[in-house]
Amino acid sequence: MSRIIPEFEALRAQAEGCFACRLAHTRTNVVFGVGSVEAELMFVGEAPGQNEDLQGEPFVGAAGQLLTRLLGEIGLRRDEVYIANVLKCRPPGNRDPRPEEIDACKGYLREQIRMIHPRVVVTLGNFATKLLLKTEVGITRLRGQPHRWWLGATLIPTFHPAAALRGGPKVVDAMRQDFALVRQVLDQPAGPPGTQHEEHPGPVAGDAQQMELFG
């Protein structure tokens, strides 16, 4: 079980009560996030659905079912794994996240991140990547490549399980393809922060590159 950590639960506590854009109008729970607090592996998706928004939990429908799924294929549980999205508040009528909200909201992610301390962020489809990697290259292109990230993370793109769905099996296979490479991540030992993967280089953002994005 993992432990419970206070500055953590004090983000979460200012996450639930935060009114800092208009989504806050509109939600009916904020979600934060779910998972292990010390975990190795975080996934970052774009924003809640309708089902995420009730539950107050991400990726608790179909999407997320395929994601356990791809995780139990590589010996993991969701319990073992921190999942959360950009936005803590549902879109409404699931639109893109618009730059405010996402000003409003991106500290809350910074410091999800700063503190689980993952030593792999995998993002889940398009918007997660390009911002995250400060980036407009589109999934397609960046999928399934290393990149040397923020705190000597390692960041992998994959596709986002919604997008699997509708894609069909071909996109699940390559998503499946992904996951290996994240076990495989995860296998090698961890090196000084900073240093990078040896066997699956990948282009190299800074520090201060993602301080700026998320500062």
Given for the second form:
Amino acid sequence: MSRIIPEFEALRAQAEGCFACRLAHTRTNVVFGVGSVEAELMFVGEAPGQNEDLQGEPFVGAAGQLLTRLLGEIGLRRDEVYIANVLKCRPPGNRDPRPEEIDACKGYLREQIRMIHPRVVVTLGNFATKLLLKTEVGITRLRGQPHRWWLGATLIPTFHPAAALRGGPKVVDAMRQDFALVRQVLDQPAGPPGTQHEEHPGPVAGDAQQMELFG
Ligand code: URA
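Moving from the form predicted alone, what structure would you give for the form predicted in complex with uracil (URA)?
Below is the entire complex, every chain and molecule, led by the chain shown above.
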């Protein structure tokens, strides 16, 4: 058993009993995350939708099916990666997350990333990208550019799969290119601790190493 599992399960239990924001009163389930705690690749989406709220698992609806398909195209299954969201509870009617909800919830995501310690973090859409890169720049400009990030990880922003479903084949193809970049980064040998993947297949867009993540 991985030595982080007890700590990770304690965090899950804490999230499952969380009443730090108003979403606790409207959720069916807390959607903590799914996958391997030893994953080298972690995805961060926005917030659970209706299906996710009902099933307690992220990305199980139509957007999730696209995510699973794109993952398969780079030779990975869902149980080999970790999938989480910025918010662990569904905003009613799928409205946008509110700043106070993100503030109340972001500590769970930070701890998930710290414990899993993935080599690559993929942010899906604007909310995750803006939070994790501390930027106001939109996803259309940022997607597909690797950032050297916290804990030596490489962060790669891409479109949200729901946006790709709305946007059609061109947006899906852009995501496919970004997933190919993820594959390239994962295929590079991992360096010794502290020097993880200093080499990138493409330009490193910005050095987002931060003392205080999610500020
Ligand atoms: N959209 C998200 O951002 N996350 C989910 O889990 C489902 C849809």
